[in-house]
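In the form predicted alone, a lone chain appears below as C-alpha cells.
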Amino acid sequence: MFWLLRRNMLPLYLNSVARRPFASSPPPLPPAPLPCPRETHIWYVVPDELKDASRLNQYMELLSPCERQSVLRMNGERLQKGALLARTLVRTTLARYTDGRLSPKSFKFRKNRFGKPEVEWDNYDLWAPPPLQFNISHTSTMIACGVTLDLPIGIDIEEKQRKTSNDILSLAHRYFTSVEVAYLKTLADPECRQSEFIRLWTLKEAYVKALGRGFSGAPFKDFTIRLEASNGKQVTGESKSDGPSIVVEAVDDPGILMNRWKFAFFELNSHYTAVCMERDVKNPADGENNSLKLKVWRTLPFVEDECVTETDAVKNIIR
C-alpha cells in the first residue's frame, strides 16, 4: 500500500447520516444536482473525523501516480493526511456532478500559468461534461472545496482563532493597502483587530484565487476590500449593520469598484470562510443586487454526507 500510517490507528466511529458501509472498491457516490446560476456548492471534510487507515488507503488509490508521490513527499503523517484528503475531496466532489459517468479516479487536471488547478476534460462520445469550476482551501483542521458552473471561483478558509507570529499591524503594513491599515488602526481592542485582519485576509485570498492568479499574480496591496453598510461606512464583525456588502476597489483608482465579482463571507464551524465568484456578464439577470447563493455539505467520501446549509454550522452570512 502507498499510505504510510501507523497500523494501530483507532477505528472510525461515525454518527450515521447517509452512512454507507466500507467496501474494498468504492461504491458510486450519490449524485449532486449541478449548481444553479449565481450558486456555489461547498463540500468540506474535517481530517480529525477520519481515523481509519484502510479508508485512507482506499483514498490513495484514487490519486494519480504524480499525486501519490506528492503526498508521500510531505513531511510527517499529519501533512500527508491533509494532502491526501484535499485531493480526494476534489476528485470525489467533481465526480458527483457527472451522473455517474466519471469515477473520482478518472479525472485529469492541469494548471494555469499561475498554478491554479483546472479540470482537463477528455472528448466523450454522446456526452458533454458540465463546465465545472472548482477551488480548494485548507487548514490543519478543515479542507473545503467550492464548485460553480462555468464561472470562476475562489475560496479561502482561515481558523478564527489563528495566531500570528508577528504584530498584526506589522503584517498589515506589509501586505494590506493603506486604507485597510488605517481601518485596522481604528480598532483599539487587540482581539477585534486580530479578527478583522483574518476576515480581510480571507476575503482577499478568495478574490485573488477567483482571478486565477493567486498571491504572486495579484498582490494584496493592489486592491482594497471593504465590508460596507448601506450608508457606505466600514463595518466590523461585531457590527449590527443591516445588509452589509463586500466591496473591492482598485488602489490606483479608488473610485472604481471591481463589480465583476460577488462574495459570500460566513463562519463555518471554527473557520472564517470567503467565497468569490465572477458575475455572469452575459446574463442580464445576474445584476449587482443578486447575491451569491450557497449550499454547504460536510462529507467523509464514501462514508457519509450531510447538508449543513440551514444548520448552526453555517452562521453570520454576508453576501
Second form
Amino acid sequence: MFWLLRRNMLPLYLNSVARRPFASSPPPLPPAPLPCPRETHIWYVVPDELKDASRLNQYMELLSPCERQSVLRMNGERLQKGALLARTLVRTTLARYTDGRLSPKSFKFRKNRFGKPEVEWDNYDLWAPPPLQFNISHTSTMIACGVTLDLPIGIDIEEKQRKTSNDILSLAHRYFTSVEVAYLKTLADPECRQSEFIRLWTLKEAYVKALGRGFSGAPFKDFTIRLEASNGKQVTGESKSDGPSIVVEAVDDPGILMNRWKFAFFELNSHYTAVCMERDVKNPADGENNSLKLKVWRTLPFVEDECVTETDAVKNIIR
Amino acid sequence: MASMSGTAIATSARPQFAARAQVVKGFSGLKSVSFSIQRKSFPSVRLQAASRRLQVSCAAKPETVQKVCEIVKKQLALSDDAAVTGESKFSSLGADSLDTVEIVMGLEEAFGISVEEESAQSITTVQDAADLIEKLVDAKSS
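Moving on from the form predicted alone, kindly provide the form predicted together with the partner chain as a structure.
Below: every chain and molecule of the assembly, starting with the one above.
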C-alpha cells in the first residue's frame, strides 16, 4: 500500500499560509484542559491502528516542509509512517491545549542549545499561549507524547519483550553505575533481570531527556536510579517494601537524592513507560512527597480519543 | 525516541575532493590521474607531496563498510536486501539509543577494538562507524 506523497507530488510552495489543503481540512480536535502543575499528560498512538492512506496523507499536510522531508528520508515505509505519526502526535497533542486557537499545522519548533526540541511560540496580541513542554518517544509499535505545563519532562518507552543482543550484565557493566549493576546481580531469574534492565534503561533515558542536555550531557554512568523504600532503605531484588519510590542520585554524591526530579514507571500497551518530570518548586502545595500524577489517552488523531487512565491499559504504576 | 531535526539533508562533514588529481612536477612518467565517480560519496583523495609516490587513501575500505552494514542490519532486524549503505544515518534506520550502544558493542567484538564513549557519540552514519573502526584498528596494529 503506497500511501506516501511521492516526491514529485510534494507542494512546490513553501509558504504554508498561502497553500490550499491537499485533502479537506481536518475537523477540529476536541479541546483538552491543561495539565495541572503536578501532572503529566500522555497521549499515545498505535501505528498499526492506522492503515487508511488518505488519513495518513491528511497527517502529512500538518507537517512543515522540513518535517516532511525528514519523514521521507527515513529508510522504508514502516519507518516513514512512524516518523509521520510522531510529528502528527506532537502537533495534534499540543493543539488540544490551546482551546481551539492554534491548529496543529501552525506550531513551530526549535531546539534548545543541547538539541532538545521545544515549541517556538509566536507573540499573540490578546492571548498568552500556555507554556507547554513536551517530549516524545517511540518504538515500532507505539508512539507516546508527554505534556506538562511549564515543567521539563522526559519520556521513554520500550517494548516489554525487547531482547538485547548483548548479555545484560555486559551492557550494565559498560553503561550503568556500580549500584545499578549490583542490583541487577541480585536478580537470579534471567527474565526478571532482563525486564529490570529495560526498566532501568527507560528510566535513565527519561531522566536524560527531561534534563534536555542530550546523552553526552548526562552520561548514564554519572547517576544512579533506584527504588527507595518508604523506610529509606534501598530496595533489592528480595525485599520490596510498601510504596517504594523511584529516586535519582549523582554517583559523585551518593545519598544526596536529586529531589528536583520525580518519576513514574508503568506498563502501557505492552510497553514499559518511564516518565521523568521536574518538581514544581514554585507551587507551595507541591511538597516533597507529592508524586507525579498521570493522565493517559490513546488517540487516533481526528478519528478517536480514549482516556485510559483508570483502565487496564495502564498497569503497575510505580512512582 | 528520536525527534525530527527538520534540517535539510546533511552533507558529509568531510570535504569532497575533486576526483581529478593534480599534476605533480618531477613525477616520472605520470602527467595526471583521474578517477571515475561511481557513487555519490567517493573516497577522499590525498596527495602525499612529501613522498615520491602518489598515495591514495580511502576513507574506509569497502569491506569494512560492508561489515558494518551487516552488523547494523542484524541489530535492527532489517532484511538482507534492505538499503543500507555508507551514507545511511543510524537515526534514519530506526536505531534508538539502546540499538546504538548494541551496535557499538557488536562492532567492538567483530573488529577487536574498544570505542570510547566520546567517539561513539560522534557516529551518525555507517561511514562514520567504518572510518572510526579503521582508525582504531590501525592505531592498534601500529
